[in-house]
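Just one chain follows, in the form predicted on its own, and it is written as structure tokens.
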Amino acid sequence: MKIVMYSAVVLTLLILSGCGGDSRSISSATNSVDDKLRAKIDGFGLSGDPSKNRDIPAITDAKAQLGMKLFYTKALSLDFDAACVSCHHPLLGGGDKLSFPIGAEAMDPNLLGPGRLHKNTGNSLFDGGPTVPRNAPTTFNAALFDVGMFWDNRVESKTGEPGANGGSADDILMPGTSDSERTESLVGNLPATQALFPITSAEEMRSFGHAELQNGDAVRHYLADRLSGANGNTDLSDAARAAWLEAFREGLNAPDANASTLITIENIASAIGEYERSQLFIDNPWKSYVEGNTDAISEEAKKGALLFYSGYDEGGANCVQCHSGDFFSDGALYVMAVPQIGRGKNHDGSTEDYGRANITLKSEDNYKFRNMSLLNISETGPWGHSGAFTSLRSIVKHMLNPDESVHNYNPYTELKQRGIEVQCNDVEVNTAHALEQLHINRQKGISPHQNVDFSDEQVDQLVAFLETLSDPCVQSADCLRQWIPDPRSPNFELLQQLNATFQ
């Protein structure tokens, strides 16, 4: 009997100890994932926030305040049936949530998002799909692109140096007469220069009449005399004027002067540019973990991190290579294969996009296109310069092996929006042109990407760490609406300004 007992002990103790053993072996293994990771966090220089050195507005800046009211103005679009909110809505994670927008000749401008379509007005870029060939980039965390912006870096920075944000106007090149002319900006900062575009393309903002505006300076001086009333120009009432003025006044802090000398293109793309400069929302949990919160992600994003972080040799995706630093982005231009969905953008008339190639006329530029920042991912999609992957976890697999994803690519399972179907037709053949242009890049050494094959698990973690790239701010309603304008706020109507509805 005392010896049964005593066994009886002993085995108890023994699985006791099997249970503390087994404890203390996945403590030792989690310590051993975040001793890792922290060596890697150490390794690259992460501090965990893209804006130490900077010089960020914030949105109760009155010049901020001013810009938001010309960003969700109509009175910027020469039909009055758009804003650059349209298709950059803070609720919409600084985007549209669609493929591609439709900006110009909405059936219902006030409403974005999912559900927006365009009108069958019979011009030559209807077909009942969207008219905007490429992806609406989000507008959050404008403040921390340095090197370029749009999708081929066609407003970019002569130097790109570091925190700049661009520069000042000698700094950044834009285009001219056509996307391949170069000419320095008007304005300071990428951001501000970027402003100057949208409301110059016909698909977007401009629309498709108004043949006596010839170039895009015609058109952005034609608007600004709208606003001011300049050059005998009565588009607005005399009230709707009398408010700009208020607003450029206090925007500005100039109280006396006149609209003549603060209305000006200028003025507004600058203006325009601090209020999407004070988008910063970079508070994520990732932030957290690199400053010290060990806690603040999940194991599963922390075995995630690590693929992203190590390199082919090591078994990891080697994401780092080219989403580098606190901004997740070198702003570099590469060919990654994404599936050429829309009518494209081109000079040549095709259904192509050349990407960076329509700029310098190189054809060793074909399909290259802007390194996306991923802080936000989550919430910025769909995705690509195509917007042809409408889940993040497909375009993680995308971007881990081009060939497979594109063998299996269908638009019609993908995508979501409506009317899109009716600009598939060249989806295969102009996607296997890029992937051709990946292969070569790959061969010549031009481009580091190797094709990767992890398992659904793998995926699963990288996925799981990419969402810890997004500020609660961007998912929180309450939180995004200070930059939102208040419909009840005084000059409201006026200032024709967008009061957006969604489906």
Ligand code: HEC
Given for the second form:
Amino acid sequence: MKIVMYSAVVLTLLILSGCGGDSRSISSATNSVDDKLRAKIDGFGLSGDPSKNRDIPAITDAKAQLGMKLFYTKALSLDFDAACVSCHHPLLGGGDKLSFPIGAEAMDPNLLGPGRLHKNTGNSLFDGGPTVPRNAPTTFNAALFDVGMFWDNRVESKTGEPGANGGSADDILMPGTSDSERTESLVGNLPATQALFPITSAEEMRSFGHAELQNGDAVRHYLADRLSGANGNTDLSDAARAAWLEAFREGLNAPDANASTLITIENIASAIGEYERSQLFIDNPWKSYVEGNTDAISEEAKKGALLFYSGYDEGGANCVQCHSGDFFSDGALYVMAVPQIGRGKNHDGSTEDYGRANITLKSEDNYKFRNMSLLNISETGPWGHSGAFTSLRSIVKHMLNPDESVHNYNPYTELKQRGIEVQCNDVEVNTAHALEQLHINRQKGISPHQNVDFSDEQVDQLVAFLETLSDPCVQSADCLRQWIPDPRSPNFELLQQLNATFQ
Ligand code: HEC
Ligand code: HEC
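Having seen the form predicted on its own, the form predicted together with the named molecule:
Let's see the whole complex now, leading with the same chain.
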């Protein structure tokens, strides 16, 4: 009798373990992929939770609510035709689903995402394609960046302290009069510092006129005056200014403060930063797997994860050497030779994008771009600094073997066939320069990347793994509702928010 009871207990334990408890010991007999993967997870010290030990606001916090209003208002663009959300909408993966975004001078400023086109301004600045030279990255998980922001880290923490989100104002460098002349930030943390720049960029929100506003600071102070009414600014109606004052008083918990002390460029940027920092989307199937739920991801994804976390000598792709930790990025800069389409970004008027070298002016930094986080990656395409890839599969193949990917790259099949109109004039020659730099860096031992040739099946496995990094919330309009202002709110019209149509 005793023996029968004992074996019943063992049987129950076995069943329980098989159902997603701590299955390490049980699965060793049945599933070696899980075992190997658990060993990798332990070896790399992953917890699944990149938000640990961080102070992250909730979207319901008063300051994040103020930031949301500012993020959605066109009043922060000189010509009232673009807002942050024009290129970073939560329903569009925190970006815009375009290779290159269109900010100022859109044909229809209220249409976001695919179909948003640049107006033909009839002058030499318009060449038929977008004027912005780089892909708009997602604003999701802005609270998790510690090293730098932008594709070239030109907003950058001096310390990179883990968990500090860049630190306070004097810990952060930002572009001054030019990208290469950086100064200390005006505000703390990386997202708030970054928010000082789109409003001063002609292509994004500043527009090309208003010559009287001679530099970035003049634009910033003008926009703060617009919302507060300081310096006799009457761009907005009395009612709209009163609504902003109310919003700032509530958001900054200063019921008696006056407009000019409250509505400053520093407070605008730091409130926008809080809204972005509240966009924490990390509850994905992979996290659940790391936390012990063995059934959270498919067998195919597990095999992909193993390729991602295994070194070259083990037959893996070693993606983890750059896309490391629970945030899937070390924040560092590498040459990966993603095809160079678009207008380019440089000091020489070419169509090249020199990446980090635009900041440091050092040739050894040519074509280096920041390594991206892979959280929610299935929702944030097109991919790469130039948005050159329109499928997750094609960017993954590029990461495996840039030489082969560049050789096979065809802007017609990758972009134009999908209705994406972008400038591709010098794509071959510019991309060849970047690839050459990758070869030099490999020879010098600066680039840790090695080409890997995987079968189609293995590429599918990697893609299946990457798909487990998306939080279901970012795929659900219902879940994202909190991060989108309610169009029925009484101040909606007054604040001139976008009433965007979505595709
Ligand atoms: C015209 C489209 C456009 C508008 C409008 C715009 N952005 Fe961006 N955003 C971009 C592009 C393009 C980049 C990348 C630029 C680069 O790296 O050189 C970017 C980068 C960023 C980043 C850095 C993300 C990262 O991974 O480093 C953040 C955060 C961000 N934008 C927030 C904002 C905020 C806040 C506003 C409003 C104040 C705004 N953006 C307005 C297009 C836009
Ligand atoms: C040597 C460092 C390094 C390695 C190894 C590496 N990556 Fe990357 N990854 C980068 C950099 C840098 C970028 C941005 C490049 C650019 O756009 O110019 C990037 C971009 C990406 C992107 C697009 C991100 C976006 O938001 O557009 C994906 C997806 C990606 N990598 C996946 C992988 C996978 C999968 C592997 C392994 C097969 C891998 N990477 C290996 C450095 C690396």
